[in-house]
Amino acid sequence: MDPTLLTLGALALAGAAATVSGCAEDLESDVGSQSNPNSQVQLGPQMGNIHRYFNKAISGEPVSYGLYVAVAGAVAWALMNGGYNPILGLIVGSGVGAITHGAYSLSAYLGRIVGQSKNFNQPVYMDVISTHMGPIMGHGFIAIFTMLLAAYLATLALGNPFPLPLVALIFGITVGAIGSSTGDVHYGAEREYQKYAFGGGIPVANQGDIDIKAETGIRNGLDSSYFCSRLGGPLTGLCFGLIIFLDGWRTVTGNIIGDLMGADLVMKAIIAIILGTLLVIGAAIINRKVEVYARNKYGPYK
């Protein structure tokens, strides 16, 4: 089979895996209330809002997912170099990463909530732990495995020269940053503040005044993931998947154009850089046009 077709197939698979990974990562952070919205959950008891959110303030998502995926990548890389099947290495590595994730999540929740119980009367709900840890580790395993698969394809078929653990670390940091900037807005600025008018942002006076009542009963992290699975999670996955796919596409396309021109490796790299620059410029123009259209269409917030 044509090596170019194999490379394009690996690139498409890596992009699809990254899309699933980004979606799972964002929904997991919604269940556990990590990153940007976490500060609002943290302020809830101080504002008199006793809640049932799972409050896992481990760190920012880029740092935590960089750790989980790097751990998984290191375990998988060691198993592969020990002669084990790559698929087995990816699965075992992802399992170790998910266990690491679960350990940090549980200790972070207990430490944060116990710290708030003395002064702000926020209790530790054991049923919140039992019902939320499964989805947190389950979504985390899916995110870690698909990220690790994309990183493995990058090193195996897409010409990435760095070792698997390092590529996994970079992918983990990237998806965490995208989850914080893209998906968490849907949770932290909308779901937690549905009792306020849509589009008004979060004034300082309202910070910590989060919703604690759901459509039926008391709201928890699982409700947040159901809500965010409509927009926040898919948008995060789409963003990460496009980054992985388009970055690989410019390299593959640069190599194809370079082969047609008879160019050397340096010229192929230059062609790939030019293609990447054109993609960035095109994305900036599209973003600007969408923003201007939205402002002209809906006007300022009243």
Given for the second form:
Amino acid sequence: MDPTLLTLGALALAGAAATVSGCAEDLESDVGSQSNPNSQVQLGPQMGNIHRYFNKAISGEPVSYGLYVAVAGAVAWALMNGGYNPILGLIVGSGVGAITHGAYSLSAYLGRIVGQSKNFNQPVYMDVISTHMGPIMGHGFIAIFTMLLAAYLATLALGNPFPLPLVALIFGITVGAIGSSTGDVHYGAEREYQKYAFGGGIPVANQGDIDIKAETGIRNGLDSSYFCSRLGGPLTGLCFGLIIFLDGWRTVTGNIIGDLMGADLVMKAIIAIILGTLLVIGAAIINRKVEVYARNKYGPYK
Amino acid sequence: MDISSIILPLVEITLAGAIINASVHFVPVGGAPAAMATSTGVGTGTTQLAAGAGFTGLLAAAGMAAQPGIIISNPVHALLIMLSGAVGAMIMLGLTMLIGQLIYVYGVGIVPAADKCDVDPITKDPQSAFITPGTTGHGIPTVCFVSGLIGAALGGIGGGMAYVGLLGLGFTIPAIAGVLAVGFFFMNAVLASYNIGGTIEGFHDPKFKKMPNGVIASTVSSLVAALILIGMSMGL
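Moving on from the form predicted alone, kindly provide the form predicted in complex with its partner chain as a structure.
What follows is the entire complex, opening with the chain shown before.
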């Protein structure tokens, strides 16, 4: 088969895997309440809001996901070099990554909640642990496996010279940065503060005054995941998928156009760089359009 | 190893550290407050966002360096590796800022507005009336977006330059050069983060004037790192 077609196929699959990965990563961070919005969950009991949110901030989201996926990548790489089937290696590696994730999540929850129990009367709810650990590790497994698959495709078919664990580490850091920057805003600025009217940022004076009531009953992390799966999660997935796909697409397309023109390596690289620059300019124009839309639609505060 | 094959990587690695430090100052990060739409910028930490973009650029640069026919000692090829890194990092940060903006506007319902300038220097749009009372801005207005793209481009160039310098020193196994480049990038991004001290909106933020301090710190530390790397490459 034509190698270009194979590369395009691998690129499409890597992009699709990255999309699922980004979405699962963001929803996991909503169930477990990680990243920057966790500061509000931590502040809640001090403001008199005794809650049933899961509460973990193992480290910054990029670094923690870098750890899980690098662990998974290292195990998978070792198994592959030991002669095992690559798919088996990816699955077993992801399983080890998910268990690592679970161990950190449990210790982070107990540590953070117990730290607030004595002075602020926040109970340690054992049923919160039993109901949340499954979705946290499950979403984490999906995120780690699909990210590892994308990293494997990058090393196998997309010309990346780095070994699998290093690409996995870099992808983990990148997806954590993306999830923290995009989907977690939906959780932190909207879901945690739904009792405040839609259409404004959260004033400093209101921080920590998080919602503790759900649509029905008392709110927990699973409710937040349900809410954020309608916008924050999918957009996070779209972001990571687009980044993986478009960054590879510009190189592949540069090579195809270069071949048609009979161009050399330098010219192909220049075409790829120009295509990438055009994509970035396109993103800047869309960003401006969205800004103008918001200014006209919402108007100034009065 | 002759002296000329040491001097060029030394200069490249030292310069790369200074560029990476400078790049972080351009990236609009609002940290935890931005995640609650309480301050302008992207809702994550300085080092982490810069690293996410820089490493995507590093992957792009390494992919270019690994193409058959690329010769590191050829200045045109070295430039292409750095520019590939710049474009990779710009794509990552550009799309992250755009998708973040979509969530701010459609998910939170705010107008992107900068707190550190009354009028956006690029679009000339007034800002203060659009800021939620009690907050210091929110979202990613055009000036922040453009500043972020400049920062990403510089970060990608810096990461690519460090990678080229490491390859030039004889760390030709991509795994070793890659690990060293990742550590080197983090070192300089963290130094910049200390210099910024929390949040920054971009080149229009008064904190941006502190950039020379960070660049000097990174130049010195990168020079030391480069000397150690040269020692490692000579088997010391």
